[in-house]
Each structure stands twice: as structure tokens, then as C-alpha cells.
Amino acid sequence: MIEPLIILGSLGLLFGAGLYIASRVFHVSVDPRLERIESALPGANCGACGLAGCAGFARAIVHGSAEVVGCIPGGEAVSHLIADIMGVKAKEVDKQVAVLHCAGRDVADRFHYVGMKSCNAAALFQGGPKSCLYGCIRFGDCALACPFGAISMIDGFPVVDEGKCTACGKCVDACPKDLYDLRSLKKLVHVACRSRETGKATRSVCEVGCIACKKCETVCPFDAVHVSDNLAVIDYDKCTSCGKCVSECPTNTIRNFREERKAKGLWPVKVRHEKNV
């Protein structure tokens, strides 16, 4: 009995020594900053940074292929925490929010839809049941996709809570009608319509749709609004949010978010300077 025990013990020591040597030879050093950055991130794994989750973003920062301000959900606080860890400057973050380009709450149905209550599923059947083929189908795919509870279905229509919105872009991907854009909070004026129909056709199904009258284009002092393919389009590089197009629009299609954002404390947008480390 003694010999087998000696042999087993010797083998155990041999294998243990081998594992120890292998662990030393193949050891990969882990940058201590990696764990600290992962701990600082919100852990939402939303992909808004353009990478595969928070762990991927943390690795990209450590390797120098991502900016410390890349975590949109984390905002300014997380950016400065990561900047402290990396010993760099945290630049100003231009907060963005999702903007819904549709206001057609009262658009009627063309037919009675009995399929799956999903915008994407309904859109596959003749473009969806709504009379406006460009507008919201109202089954709430965007609200279901939002990981931060920033979109609610109120009276059957999506409403964005800009205070909760992190501009992760999930709603943009979820909407089959391409009704969402991500825009800076500094941009206050938006066109709440995507219809490319003629003015007469749009007005026949929606009271708040763009009728391509070009009054907005005429009144804009900065040449920032142009009607293209029967729809008013804002050039945000030129737009100053003066609101003249909003006042001139006869169907209330162009909207100014100034007062709404003021009431919620989201505007004026605070200017955040670089932080020296």
C-alpha cells in the first residue's frame, strides 16, 4: 500500500510543479486599470459606445482605441472617473437624446390588423395598418427596446423622457419606420414627420403632417430648412433654433422643445470644461 501512495504523491507533486511552471510561463499581465474602469461603468452593456458591452469598452480605453467620454449612459460623471483612472483629460460631452419624428396620434387605420402586436411584424404586412405609411405603427417596439425606461406608451403613442434617455440608439434600431434620430439637447427645433407624400395626400390622413408648403424654407434666415421630396428637412449645422419656422408652420409639424426642456431642467445645456488631471 505504501508504494502506490508514494507514486500518487510523487505524481501529484510533479503535476503541481508542472502547473506552477506553466502558469508562470504563460502568465498574461492584466492592467490594473481595466478592473477599475469596468467598476466605474454602469454595466448596462447597451452598446452605445459602439463596442461589445462595458468590458469591451473598458479594454478599448486601456488599449487607447476608445475615448474616455465614450460611455453615453454614464455621462459626465463616469467620463471624469475614467479620466482620473487613465490620467487624461475628460473633454466636454455633448449630451444627445432620441427625437421622435412623428406626431400622428390620431391617424386612422386602413384595415383591421390581427397579427402579432409588433411594429416590425406589422410593417411586413402592406407597410402596417396605419393610413400614413411613414408614421408610427404604435405597437411600442421602441419602448420595449429601451433598456433605460426612457420611452413610454402614453395613450398608445410613444413619448420620450429626455431626462432618462442616454442616446443608446436601441429605439433607432427597433423602429421599422426610421422615426428616431439621436440629436444634441442643444438642438431645439425638430420636424415631427417623415411622410414623403404630397401635401394633399398627407393632410388627408394626418392633421399634423408636413404638407410641403415651403413656408418654413422661406422664413428661415439661416437657410437651414429646405423641403426635399415633400418633407421639410433641417440642416442642423446651420440651424440656430431661432424658432421662426415653428411659428410659420401651418400644421404644427415643426416643433420647438425649448420650453419643455426648460421645465425639466434640461436646457440651457450646461457647458462642461475639460478637466485637468
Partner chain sequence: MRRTFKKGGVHPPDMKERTRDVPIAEFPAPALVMIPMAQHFGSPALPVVGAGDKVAKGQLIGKADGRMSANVHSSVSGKVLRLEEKFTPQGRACKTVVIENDNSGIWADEIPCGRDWRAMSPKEIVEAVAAGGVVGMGGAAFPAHVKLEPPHEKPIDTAILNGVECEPYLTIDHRLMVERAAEIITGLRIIAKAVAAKEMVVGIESNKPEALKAMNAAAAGGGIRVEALDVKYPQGGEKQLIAALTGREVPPGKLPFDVGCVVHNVGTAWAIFNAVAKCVPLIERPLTISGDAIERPANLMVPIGTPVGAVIEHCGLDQKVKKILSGGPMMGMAIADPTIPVVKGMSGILALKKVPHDISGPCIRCGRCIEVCPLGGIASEMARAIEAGAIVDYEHLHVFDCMECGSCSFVCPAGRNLVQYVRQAKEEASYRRELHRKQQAKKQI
Given for the second form:
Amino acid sequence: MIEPLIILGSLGLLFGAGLYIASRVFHVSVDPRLERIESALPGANCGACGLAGCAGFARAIVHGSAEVVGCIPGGEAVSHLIADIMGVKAKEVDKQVAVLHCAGRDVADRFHYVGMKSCNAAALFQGGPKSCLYGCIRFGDCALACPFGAISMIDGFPVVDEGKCTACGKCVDACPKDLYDLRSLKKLVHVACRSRETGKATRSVCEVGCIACKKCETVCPFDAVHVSDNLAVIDYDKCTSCGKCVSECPTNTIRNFREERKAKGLWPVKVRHEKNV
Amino acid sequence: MIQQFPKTLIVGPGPHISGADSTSSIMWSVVIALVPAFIFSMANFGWYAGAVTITAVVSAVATEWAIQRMRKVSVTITDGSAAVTGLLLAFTLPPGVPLYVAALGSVFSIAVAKHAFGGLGMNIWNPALAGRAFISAAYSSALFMPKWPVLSSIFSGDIRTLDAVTMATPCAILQSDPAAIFQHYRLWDLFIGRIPGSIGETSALALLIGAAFLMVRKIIDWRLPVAYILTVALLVILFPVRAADGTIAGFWQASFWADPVFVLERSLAHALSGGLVMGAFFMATDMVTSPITKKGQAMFGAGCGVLVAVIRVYGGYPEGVCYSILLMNTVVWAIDNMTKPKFFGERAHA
Amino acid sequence: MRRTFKKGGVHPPDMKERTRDVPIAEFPAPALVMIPMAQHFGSPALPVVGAGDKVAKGQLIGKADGRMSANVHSSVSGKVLRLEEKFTPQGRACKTVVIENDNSGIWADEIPCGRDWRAMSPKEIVEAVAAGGVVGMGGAAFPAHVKLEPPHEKPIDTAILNGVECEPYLTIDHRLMVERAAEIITGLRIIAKAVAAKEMVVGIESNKPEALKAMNAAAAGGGIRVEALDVKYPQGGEKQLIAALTGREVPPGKLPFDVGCVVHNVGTAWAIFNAVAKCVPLIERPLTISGDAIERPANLMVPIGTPVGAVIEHCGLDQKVKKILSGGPMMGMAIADPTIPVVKGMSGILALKKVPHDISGPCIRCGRCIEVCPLGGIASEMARAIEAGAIVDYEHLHVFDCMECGSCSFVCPAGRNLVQYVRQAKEEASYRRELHRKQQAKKQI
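Next up, the form predicted in complex with its partner chain in place of the form predicted alone?
Next comes the full complex, this chain leading.
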């Protein structure tokens, strides 16, 4: 009875001592700030900062080659934490979200696609199966790419949960039709279409596509909307989210996100003040 | 004016023609190949053996359906893979096993050994054998009997009643007293299968008919089963054994070769007894749990053979087919790594 | 025993009977041709005409953009209507010149010409081939002049002509060899002169006895070896053909140059002959139109830029058609738009009623993809790595060395789209390289 206890106990002691010595002998001294920054980061390793994971970003900050506001998913809160650790002042971060520029839920197929159920794969076959060559292919590469679960396929169409979105930009990269943009949460009016086809051609395949009627252009008091190459494009430097173009748009292509964001408590955007250290 | 194309055209990646076989055609071919053994099992053990088999198959298919519904993946019970598992599991069980044991074994095979690892194609261990291993642990009394029944009245009798006589299986005799094997069984009986044993394993003849079909259909390759059985046959000759009087008998002694015909016949008896033929042609060749290259499959077969010989000659079990395959399943990844094909033109590099 | 390549390969059904003995007929130029600028491997050509310009047959309309590119010529005489973005059969969109045919058929200046190729230097030959916009006509559409200019440190000893045509249904190389054997053989001599190769070999699969006879007759006494090869797909792959004919293996990532070989398709040899000896650029190409949904299968000489719908109408289409393909059934691309134009690399148009079911189940590790891979790749592992996004494994699994012959998908019992996985991985890798390049450029600014 006593032998196993002695054997196991001494084995434990032996290995413990080995581990202790190893940790001492092979000890690598690190900047203590590195560890603190790493623990402040979200740890999703999403790569939105452009570096290899959160550890890489932390190293870059300590090294001075990255900005303290570089962590996009972490947003303001994390920037301030890092700024505290580094003893510098953080600038105000404008919270951004991904906006989908397509609303073509009812666009029909031109042909029956078989093969990998991936937008990027399907897009290589003459632009994909949808009649609108500019619109969503609906296989959900964006939802798969989103590391934060902010995009879900609802009835086979992607929907962004702006509360979860951290503007990491993975969906922007993933979409073969380039349908996502990162926009400030303060900007409420967006064009839900990317079609550069003529109005007639767009109309024939999609009820909510931009038909380039230019009504928005006429009605905008701030000269912020322009139809170029058959598509209404908003200049967000000028846009005040007044919503005039939204009510004028005959196809409901230009949409106002105000009510939706209000309901979720995302709007009005709470402006946090800069923190001085 | 140019020809318009119908809107129903299919667009997708090539190739736009395909070979004859599909997963389900392969699985159903295996089922067909097991039919001779199934018929023989009822000839040998009566109607109850058939009832055990059908219970196991139905239970396996039902479990597959339930789990696939639960996992919210598409239900693929018609592809035959669950039926194969149920069939093979039943074939490894004694003919008098209670029906609920067979059913539970199938549930374990499909639910734990297959779907817990991710379903078809992802399992590491042969599901049927894992199911058998489960039964041997959970219902060992149903599996480990000193005497096994064999039926005198073909097809009609009930194996659980007294018209069955019981005797030790060939494997048990080969382990305990190899010299006496031919006092109990003739080689011809071992080949035909009028011997006690598990439901599907006794008749080498019926199994070989099915195996020949699979080889003609190019579903199994000869290398694995041949490597497996030859290794066993060779090693049972080469392994020295300790006789009752404590002396060690081995192939290097002249006395060992006093009756060379007996030595070869005993080796053949090893090849034909127990589940070796069934294991070699139907269990070890399971595509999912065996190596992917031909070379790797031969290595796998030889490895199984070594384990069977060790277990049979020196081990505590009279039979080692089940565990030999399960153990080799475990190292398939290593065999795959060792037998990667050389890439085109790589030799020119070095 | 006849020769073939050693490793892997499959035997798809031949399906060539319906067009094997149909002579190549001239297809009249349509009222409208749409000529894409990207018909070849490499950078797209730069258009040198604009809307409203008058063009003559054979006139240059797209200039090669760099060395790895090819000239594009008008296949009809007429007026340029517009330049637009259009899909090519390869599935991508590119700049396309739309020309209205005036049916006058007037050739551009100095075409055709008569010149003695024997008097031309290798450099002049390469220039003539480049000027003629000749690209590989077997499918990959690799610019032909690049293959005629081996680097100095890599001497070429063997010029090989590829008359294998291992894709089912296609018979166009076969017909070309039967009908224009002399021109093809001359093309081979031109190629051999350009690369200074001593040996000349033609590889033809033994299921084309007529072509073998015609080519043997044309090559008689000229130091050219015409070899009958065992039938096996993908023998028409460059590396497989070299292995079958010379026993040499081109290492991964290397080119036929590296083992002293240059391989051209018989159609390319014919186009090289036209460009060098007759100054005629590549503006038309022979096509096989076949498949069970085609009512009158044919071999046709079709002007580049002709919409496939027009060609199919000429041959009659069964409306029960399920798939329309550009190229063969193994490596061809499915298309759905009748206005997609015929391009230089297109070897046939197939319309099929019977297509495989769209089953795509899990891998059952049967190992058949490994057995048939002519390169010794492990398609099942590649697909698994690609599915998991395990980019680190791509290199040692040779994902980028795959030539996408489709043998693995052909035999896969689970119906997995193995080739598509590989194509997707390559696509993603090039996208990432591009992204990286952009980021680097941004950093420098």
C-alpha cells in the first residue's frame, strides 16, 4: 500500500523539479506590457489589424509599429485599455459596421448551378447563377467568414447583426461580388444595390435594384447622391442621413437604417469622450 | 438569330461524365457479397441466426436515421452503409445471442463508433467491430462461452433449444491443444463451415464466393486479405510454443517437422477457423478504416496478421481478429503517412 | 506492347463515333462576332480599335500586353460596334470587341502571303508566330511563341506534337490530322527549327488508325517518328505525353523545357504553319460539335468570336439538353449563355442530355483518386485540407501542381467535386498574393 504512494509521490516531485529547472533555465524575459496588452485584446485572432493574430498585434504595439487604435473589433474600449498600458492618448474611434449593398432576395437563377456551395466558387462560372451579375449569390461565404457570428443567412439571404459586427472586414474580403462596405454607424442611409446595368436591364431581373432614375440626385439638398454608371452612389462626406432620397426612391433601393438601429439601441450613437492620460 | 438555351441548363465544375461506382453501389455490393454467408448461417444455425442478423441490420439503419435527424444532416440510410455495419456486426456474434444484445451492439456501432466521430468516412475504428468490442465488454457472458452450439437439423431448428449440441470452437482447441485439432474437426468441415462459431464467420466457402464478387467488382483489393491470412498462416508455424511438459517446440527442431503435412494442415486450420476469412475480406477491407494506398493496405493486412497470430498463440483470447483489426485501425494514419505515393517527376529532383 | 504513361489514368467511354468520319466543313461567318481580348493564358491583349472603326479580316484588333500574352485579330471584315465586358467560356469576364460582319471577306494588307519558312531564322519564326496570335489549341491556350523561345541554358532536343486527343467526344485533332497532315507536319518542322530540336515525334493514340496512316504518309522519310500510343486519359497532358514518348518526367513546378522537350498540339502546329508560311493569323479554328443532345454532329471550321448559340443552331439542339460544354467532358467548362463566343482554345462544343447526378457525399477513403492520379497526388487529402483552409498543407500535398485533369472526380464514388476544390484553392492563393502585393505597395507609399 505504501510503495505506490512513495513511487508516485517521488515521480511527481522529480518531474515538478524538472519543470521548475526548465522554466528557469529557458526563461525568456518579455516586456511586461506585452502580456497586459494581449490580455486586453479580444483574442479572436481575426486579423483585422493586418497583423498575424492578437499576439502579433501586441508585439507591434510594444515595438511601436502599430497604432493603439489598430484593433478594430475591440473598438474604443480596447483602444483605451491599450492606451493606458502604453501611456499614450487614444483618439476617438468611429464605430463602423458592415453594410450589404444588395437587397435582391427574389432574383431568379439564370441556370442551375451544381458544385461547391460557395459564392466564390460559383462566381467563377460566368459570374454565378443569379440573373443579376452584381448581386448576392446567397451561398453565405460572408456568414462563414465572419468570426463574430454577426452575419446570418435568414431565408437564404445574409443579414448583418450590427450589434455584433466589429467591422473587421472579413466579409468585405469574402464577398466575390464586393457587396460589403464598412461604414460609420452614424451614417444611416445606404444604397442596397451594386448593379451597373442599365435601369431597364436591372428592372427585368430585380424589383429592388437601382434603375438609375436620378430622383435621389434631384432631391438631395446636400449634393451627396450621384448616379454614375447606372448606379446611385452616396458621398458620405456630404450625406447628413436626412433621408429625403429614401422617400423619393421608387424602387426602395435606398434605405434608411434609422428605425432598425434605434430598435436595437445602436442609434443615436453614444459619443465617448477622449480619455486623457 | 441564335439558338436560345433552356433555363434549366446545369452549370458546374467538371468532369461532366463520371465512372460507374457510387458510395451506395459499393455498399450494396458488399451487402450482396454477404448474402451467401447469410444463407449459410441459417443453414448452420437455424432460423434464429437470421433473426439476430435482421435485428442488427434494422437496429443499425434505425439508429443511423435517428442520429442523422438529430445531427440535422441529410438522411442517407439508403446508401447501404448502415446496413453493412449491422450485417457485419451480427456475423461476429454467437448464433444464440439475445436479440436485444444484437440491437444494442448496432446502436453502439452507429451512434458511438460512427457518428460520434463525424459520420460516414470520419470514423477511425470499424463500426461493426467496435460494436462487437462493446458487446464483449458489456455482455461478455453472451460472447465468451466454453462450448458453442451447432445445429444438427439444418435450417429449421432453434439454436437456443436442445437439438443443438455444444462443443469447443476450432480456435479454442487450436489454442489449448493444437495437436488435437484434427481429432475434433476435419479441414473440409472448416472450409465448408459446419462448425460452431459466430453467425457469419464459419463458412470460408460462402465468404470467399462473396469476396470473389467484390474483387471482380474491384471494390476490395486482394493484397490486404492475402497479406493478412498469409501472415497468420506463416506465423503460427514460426511461433515457438511451450508444450504441456514445459519443453519449447519450434520450427528449428527436427522433431517439429516429423509430420510436415500436419504442420501445414494446422496452419491451414488456423487460416480457416474463427473469423479470419470474414475479417480479412470484409472487415479489414472496410475502406474508411483501412489505409488508402494499395501498399498501405498490404502493410495493414500484414500487421493485422501479426496481431492475430500473437493473440491466438500466446494471448488470453482464443480469437484475435476483432482486436487485431481495431488495433491496426488505430495506426492507419501512420501507415498512410509512410506510404504516400511519389509525386510525378520528384525523383528527377533529388 | 504500345507505350503509354505509367502512373494512374482512367478510361472514360470514347464517344467519338458520331463525328469521327465527318469531314471538317466551313462554318459561314455570322452577322456579329464577339472577340474577347483574353483568350489565352497570361495578360489580356490591349484593344487597338474603337467603336466605329472599320476592320478587315485578319487585322490586328488586340495587341499582346507583354511577352506572356497574345495578339488578337478580327475574324471578319466589317465595323466595330462596341467594346464591352463579356464572359468567355473560361467563366470570367473580359474586354470584348463586337464586330458587325459586312460579309465582304476582305483580308487585311499582305494577308495571305507566300513566304519560304526555310529561309527564316528561328527569331523570325518566333516573331511570325507571335504576330499571328497563335496560342495552344488543345485547351490551355498557352501563347505558342513563348514555347518556341526556350531559355538559352535549356537546350531542346525533342519537338513533340500532341495528336493524342484523349478527351471523349472530341474528334477535331483527328480530322485535322486526316485532312491536313502535310500542313501539320510542316508546322512541326517549323517548330523544330525554331527550338533547334533534332528529334521530331508525333504521339497519336491507337484509336485513331486513319490519323496514324495519314500522318505516317506525310512524315515519310523526313526523320519524323509517328508513335501509336495506348489509349489512356489524360495522355494529352503535356507531362504525360512526354513521359509516354521519352520516359522523362517533368519535375513539379518545372516546364517541358527542363527535360529538353517542347510539346505543341497538332492544331497549334497547323496554326503555326498558317502564321509562318502564309502570314494568316489565328482567326478561325476547327471545332467538334457533338453530344447526345446535338441532332447533326459535325466538325466545323468556325471563325473566332462566333457565338456558340449560332454554331449549335447550325447543328440542331434537342431541348432536353442538360449541359452545354466548351471543350471535352473531362476538362471542359459548362456554359449557359448562347452569346458566349468561340475562342482560340476551344476544342469543341458538346450538348449532353445525360449528366452525372449531383451527389456530393463524404469521402469514404476508397483510395481510387490516388490510384488514378497521373501525378501521384492525393486528391482526397487535398480536398480535406482545402475544406479546412489548411493553407500550410497545400505545398506538400502538391495542390498547386495539380493539372485539373479530373480523373479523381471521374472515379470518386462519393461524387466529390475534387477538381473544384483544387481550382478554388489556386484561386484563393492568387487572390491572397494580389492582396499582399497591394498591401506591400500601400506600405511603400
